[in-house]
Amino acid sequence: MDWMQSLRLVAPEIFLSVSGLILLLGAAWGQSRKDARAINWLAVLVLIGAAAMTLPTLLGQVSGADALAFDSLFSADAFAAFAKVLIFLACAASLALAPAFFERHGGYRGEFPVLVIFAAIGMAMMVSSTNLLTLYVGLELNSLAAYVLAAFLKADERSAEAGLKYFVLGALASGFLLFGMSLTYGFTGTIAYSGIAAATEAGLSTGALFGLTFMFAGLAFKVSAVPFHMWTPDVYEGAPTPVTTLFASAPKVAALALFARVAVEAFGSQSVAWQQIVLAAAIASIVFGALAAIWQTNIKRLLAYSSINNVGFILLGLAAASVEGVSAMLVYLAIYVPMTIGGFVAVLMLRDEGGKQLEAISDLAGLSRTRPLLALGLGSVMFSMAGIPFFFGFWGKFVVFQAAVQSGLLIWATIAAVSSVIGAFYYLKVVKVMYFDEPAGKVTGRSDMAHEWLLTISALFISPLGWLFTKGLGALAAIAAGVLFAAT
């Protein structure tokens, strides 16, 4: 094994690990508000730096043996790099939202950005895993940090409840995943994805099929796909909003990329078997997410069901079981992340004069007349999530539908398209409340500059201006998807 080559391939993860430990020492020694803010912004720079270190791997189309580190335990290929760039930038955006929020709720502590960095390392390990051991270590490293983050506001009952629910249901999901991994190992004799692919090439035994099913059930929990979505609305509503922003973006990218890697690299020769499972979860998530959100009156719960709905569209791309399908999935993810961040940034800016967070959709009444720029930003997010033509979210849905139809999933793509029209109702309801209802006059609090900048950047990216990036984004997604399939 070439240790220098391995260390070079994992340089972004080493950079994050060393930086996280240094910032942890800073958090232990510096207890003031000023120290916590400094640690937070240093963590943001560290995550952006890690994204910059990862980008050449994607642009260089690194794949195969050139991407393998530590005796093939880790793959720093272009597919992983695409996901990592999204993960690191989403984590950085979530951290940028944190100081102003926590200082209004009892003070900010330097441990928060450190936990986010360690969660990011776990997510990076997940998307670069080449065997079940690396998969589980990365997933648990991310999960352990996430449990603490969900309950970070110790004095808030909703935050404590969200952390407990996430922990209990996360442990259940880990049990499903471990049971599936043990069955897969028992019936294939290996934990390496390449070994599993070789052992199942001639067909899946009953035991291996059960292993696949349980593994996919555990992963479905991590992406909050139906029927393993039950934790999402409560955790999204109860967790601190910067944490909800993180949960709705970075871990989703990591879990969905991991889902694709396991499906294609480990069980690629048996796509007929897992395609049915993924397709069922995708359609159920799309339909349930579209219908369940209609009756929501809380904006954070609405975004939670919207997340379930969006995960369904992303899984529909994976269900196509083709290079085009995975490429469409990655394109959708790249658009979904700024849409989600923009939505939760707008939620954070909904405050009254005393700084209290406003979450009821009725509180947005007439927002276009009292806070026109905020209404415009949130309206852009709603239009893009609804898939309204000329907004960037429309292109994400279009490429997924296109890939599904090309793979012979015409009926399922039609059901998804109809559900998308139904789902547009609750997005447009928010726009209607902001632009056509009489002003409620409740959103009067001042916004933090970081929030304003993030909402502006997100809104511009998902607006019709986003179409300028279609060619470049499509090319990068195609490179990443091609690398993943070339490994099989």
The other form holds:
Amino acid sequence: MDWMQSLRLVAPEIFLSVSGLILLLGAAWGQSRKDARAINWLAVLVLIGAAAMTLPTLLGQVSGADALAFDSLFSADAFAAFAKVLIFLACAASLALAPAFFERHGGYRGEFPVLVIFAAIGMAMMVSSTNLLTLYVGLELNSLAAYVLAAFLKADERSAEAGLKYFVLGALASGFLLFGMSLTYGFTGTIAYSGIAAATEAGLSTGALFGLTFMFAGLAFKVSAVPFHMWTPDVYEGAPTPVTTLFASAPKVAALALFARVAVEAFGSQSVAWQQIVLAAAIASIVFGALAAIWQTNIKRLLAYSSINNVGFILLGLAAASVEGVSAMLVYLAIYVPMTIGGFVAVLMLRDEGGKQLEAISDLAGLSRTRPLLALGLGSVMFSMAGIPFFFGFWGKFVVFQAAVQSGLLIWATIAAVSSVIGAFYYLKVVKVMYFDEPAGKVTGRSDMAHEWLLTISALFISPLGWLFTKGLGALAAIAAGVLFAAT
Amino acid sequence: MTDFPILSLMLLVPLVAGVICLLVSAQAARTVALIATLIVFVLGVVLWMNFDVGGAQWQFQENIPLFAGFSWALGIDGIALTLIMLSVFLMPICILASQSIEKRVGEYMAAFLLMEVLMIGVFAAQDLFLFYIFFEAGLIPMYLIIGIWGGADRIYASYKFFLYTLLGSIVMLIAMIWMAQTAGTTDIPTLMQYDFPPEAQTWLWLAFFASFAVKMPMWPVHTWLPDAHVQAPTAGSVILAGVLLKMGGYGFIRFSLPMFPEASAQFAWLIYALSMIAVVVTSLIALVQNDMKKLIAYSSVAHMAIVTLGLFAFNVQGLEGSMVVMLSHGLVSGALFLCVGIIYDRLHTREIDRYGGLSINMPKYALFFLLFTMASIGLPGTSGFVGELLSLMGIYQVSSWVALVAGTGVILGAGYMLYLYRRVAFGDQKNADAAAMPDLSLREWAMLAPITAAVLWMGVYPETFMAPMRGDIAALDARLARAKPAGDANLTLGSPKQLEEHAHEGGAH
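I have the form predicted on its own already, so could you send the form predicted together with the partner chain?
And the full complex, kicking off with our chain again.
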């Protein structure tokens, strides 16, 4: 293997690492508020740059041996590129939110953007992994950075609690994953996906099946699919909102893409075995995510349950175990990320006169009259999440249903569809509070410009204008999914 | 003219006007909305003028492929034409009826104009998924209209409306996806000719039934309707009763019947049973209502039951009758809601007992109200008579028992409507404030007079409205012929008795 070739393939990651280290040095010396801000915006540029560097891989449909680097430990193929572009952009968006928020809560620090960059590198490794070792290193790199991020507001009890909870449960999940990986290694004799695929082609031994199950359980933790979702509401509620925005977007993309890669590349021939697991998790997430959200009174917890619900739909795409299914999953992800970022940005903009964050749904009362544009933005997010047509969220659900029906999962698709009505109930609740109730007059604080811009962009994307992207998005997702299946 | 995308234009005008309404002041929004709806109405008239009766089944077709199998496919047949005409006819009247709305006028008008876009879209869509999108997206503006501008209990009503209808239609979406994959096309005219295997039809029919039965609404899933009607503002009720309910009937006639004829025959008993119950039960419920809007809402359920009976009679009379009932009910119940709205604006109550003797101080109002009451009952000379007679004739050919039960609906209808009229318009002027109400204003004249003209026109010369759809009904009847249930009348042709010859030999020569 040509080293230069390998280095060229991982160029975006190298760019991120080097930039991250330089910014870390900058953060060590520049302790003032202004420096932290500068580092933050530099990090945003770096992430956007990395996304731009990744894009040609996706457009060029790089696949197979052309994409393998470092003796097949790493694959920079079009599938990974699709996920990476989403991840980098989501990280950049979360960073853009951060300074304004942290400056109101005890000061911003240059370490924050650096940690996000390292998390992004970890996520990029996850989606590019072709080997259990790369998978684990990437996952832990991301997780360690994420634990620190969750507890970033050191003085805030809830943030510290969220960090600890995330760490304990995340470590448990890693344990599951490692146990599954060791079983898989023990019964197939290899840690390369291609090797595992070759070893399981004839059939899955009981040990390997156990390995597969444990690995999937560990991954389900990471994507917060039911029944491994318990940490999600607590962490989402406790973590600082910009961090929650990040958690709800980029790592979800990474973990779900990784999920798909392991399922298709390592166990592709045994799809019957994992299809049931994924399907069960998907349906449970959809139903539980919808039901449990009904009683929430905190908007961040509500969005947490809504993310569980959305993950269920994405997994339903994977459960279809077809090119269309994975492509649907990617389309859904690409819509879900701006949707959820928009939701959290709107939450960030809910502040009272003194700049205190408001999180109770009842505080939103009458928002449509006091802050019509903010209400319109959050309302669009809600209708879009509910999957009501004309909003772009409908398209994501539609392609997933299409893939599921094509794979003969008719009954499951119907159950998922009916559950989405339950989901619609609590999304409507937010709209109702904003539009029908008398103004509570609580949301009076000024918004930051970065927040306004981000909300505008994401609201435009999920508005009917988003349909303009459908063709391009579908084509890109089809390329990515095709590459993933071609590799097997 | 045929190449001109008039349907797209009819969708575009209200959409643009809706956006403008959001941006301008309250008074300007009213004007913009009125002008836009009038323009669309004129376009509708142009559409009708250019519709070639007896020509091709699908006219004014537009087809621009979009993405992933979707296409912007529009086109109408006679059935869609008449329903579009109904929508564009009622819209300017609704805008006029919204004078009493004072809060958030711009948003209100925008919601109504968006509603108009979606209604026209539903009737004009020729792509399965395009239809679904229009069908489903209508929930959002209606939810907001009920929830923001509705009465006291509006929140509950808006939720019920939204979730009931969403639950119904989401199952239909899965069925549509399956159909599109099986038939390999999303083109509605093609699918109307496609023969799905009968076993699959059963499930597909049930999925579509779930959606249309809720929309229609059929007993026992009608309970959202009285709530939504009562709480919605007047114009909202008019649109709900006038057009949204017709989407259910349109769904049956466009999807369930032609696409799944075998399943339709298989489940005809279900439709008959539900409709018979609906006719009797909801008529009786209407009889005991104290709230005027609720009474009319229940009467809508009863009328819609006659529509479903006519549709599933599988013959030309039934189908034509159902279409006419739908059109007539759209006009008449819309007008009745307007009549309620007119006195509601004056006294701010819908309670029947608070009125009385209105024919003394509001004679012109009483005259209009009487006419629409009669039309609702189905008096000959009004539009209600034509439709109900045809529908009942249609169902009589299939089952005389069903026709008998459905016929009681007409009698009960006379009961509750006349009882309502007596309590509101006749008798003593027992409430001083009701007795002091002024008669119709010019604006109210402008609302009621066009509907009156249409109701009488349809009652005296229904051919105008039936001619465009005759070919489509005949095509549908031919399509349904293979699944037609046998009638229970078992007519046997008698042999004519021989005339006694020269019995009147002494007659005049």
